[in-house]
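The data below hold one chain only, encoded as structure tokens and taken in the form predicted alone.
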Amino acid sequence: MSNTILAIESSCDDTSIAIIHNDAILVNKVASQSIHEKYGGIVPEVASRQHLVNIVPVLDVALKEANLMMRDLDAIAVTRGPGLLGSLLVGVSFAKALALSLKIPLIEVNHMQAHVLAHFIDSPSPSLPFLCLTVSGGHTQIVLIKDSLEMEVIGQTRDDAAGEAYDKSGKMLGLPYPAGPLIDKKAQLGKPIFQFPEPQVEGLDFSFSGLKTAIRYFLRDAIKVNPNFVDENLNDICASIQDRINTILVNKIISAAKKTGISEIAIAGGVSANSGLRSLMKSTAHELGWNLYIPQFQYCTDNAAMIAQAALFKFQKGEFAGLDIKPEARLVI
């Protein structure tokens, strides 16, 4: 049965619309919000207003590039949560209006499930069951995937997410927001010569708040001795921070693989675009005999293609939402 699904993603500060036809992503458009750079972080009220500005133009571009009309759509999918409530509200309201006016089904999607299911956009895709290390600015999780829509979180952060640790560390170094990609670039020019502690957390959970504090005290003490310490050692500091964050992540997924006996391993989320993490995961996979899966860069950060892929599985199973759905900022897998 032919199906064409339009998907909307507005969980944070990126307005994205994608269209999937059968098993192929026809278009995946993203409008980012650079306005938050001057604030050093995302301002929720500003983000939601920018979604209102962006969503119709992005829809127009997506339909034109896919060479489709609204009447060609078979369903509308949207991120219900988790995310910023105001931002989610824009996407959900828009999706409900489209579905109602076109008299086609509405599909709600969990943003974190969609990050995992991005691995099915391209081939090869993981065999079931598999483990996914999902790392972003708001979440850090190890997810056990038993079926396309059956997942269990077996490990998660108890405080900061990995992406948040990157951005907060970058702020201490005087780097603009978002700092994660900048730390990655500078780390490639430096060496991890400074040692930061690895938090000792039992089980498969993570913690990054203690690391953040250790970095702050390290910089404070070093600057007392040499006021130019950061400028003179920026690349090496970035390499050291990146090395520690990534070893924390990889050590936990190693533990999860041993505990479950699963060697089908995937990474997803915005931080999975980090070159250091990708490199470390590849070398670990080679050493331990894993089958490793890493999405294309465009499917790592927030995007509607992953929402479309998740919606496709629901469409095929007839799992549709009512027009009374509401966004949920803390929606869990």
Ligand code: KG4
Contents of the next structure:
Amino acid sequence: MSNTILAIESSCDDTSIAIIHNDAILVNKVASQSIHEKYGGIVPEVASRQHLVNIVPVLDVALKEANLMMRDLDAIAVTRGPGLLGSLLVGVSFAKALALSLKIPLIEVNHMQAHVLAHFIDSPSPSLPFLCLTVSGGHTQIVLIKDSLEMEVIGQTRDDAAGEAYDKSGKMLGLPYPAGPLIDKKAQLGKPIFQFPEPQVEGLDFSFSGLKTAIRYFLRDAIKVNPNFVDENLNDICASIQDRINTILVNKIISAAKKTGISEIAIAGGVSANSGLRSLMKSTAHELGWNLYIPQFQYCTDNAAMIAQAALFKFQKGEFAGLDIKPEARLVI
Ligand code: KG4
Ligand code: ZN
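Cool, the form predicted alone is there; where's the form predicted in complex with this ligand?
Expanding to the full complex; the earlier chain stays at the top.
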């Protein structure tokens, strides 16, 4: 059975369209919205308007690069949630219109499942069951994957996501949004010489709000003594914040691996692009005998290729959606 699936991702601030044919991603286009930088965070209303501007040009480029016509498509896939409602609405409405006019099936995809399933785009992919630490701007989860579409969240954040912890810490340091990649860059030039506390959260759940407060007070006190403290120590401060966020994440995935007896371990989501997290995961995997899976950078941050991969599993199982589906901001795995 031929399968050429066009997938749309618009859950946050990136408008992305990918096309998968059989097992191969033919194209994965992402239009990012730098407009949010000046606001220090994503403005939902602006994001949805920007999706409206971007979505048709991104579709045109994707089809052109894949050398395909609309009539070559066998299904349309779209992120139904979780995410920003107005942003999701643009993608879902657009996908419905395409499916209806082309008379082909619609497939709905859960964005968090798709982050996990990004591991099946390239080989080798993890063997089932495996654990995935999904760390993004909106989520921090440890997911137990039993089958391609059967997953259970066994740990999650009780407050801020790991990406938010990076972005909010960066904001306190005067760095522009999103601060995660900048902290990563500066951390590579510094040393983790400042100590921030590790929150004591039982089980496999996370908490980052205490860390945020600890950083705020640390900076306040240090600036009182030396007004130039941040400028003079920026690289070391970034290295220290990064080190603490990453040790919180890795200590929990170590606990999850012990608890489940699983040593197939994966990371996903925007924060998995962090170089410190990648190297800490690699050294931990080496020490504990895990098989570690880290997706290519372009499949870590929000992208439609992962939506296409998730849709392929649904397509193969004949799991199609009705044209009456509605986006859901808080869709769970
Ligand atoms: O998965 P993603 O692209 O979008 C969401 O679904 O949230 O993740 C975006 C998050 C942002 O918080 C950003 O600061 C963070 O991922 N991020 C990083 C790095 N690259 C992206 N955080 C730390 N280090 C990085 N290199
Ligand atoms: Zn995401």
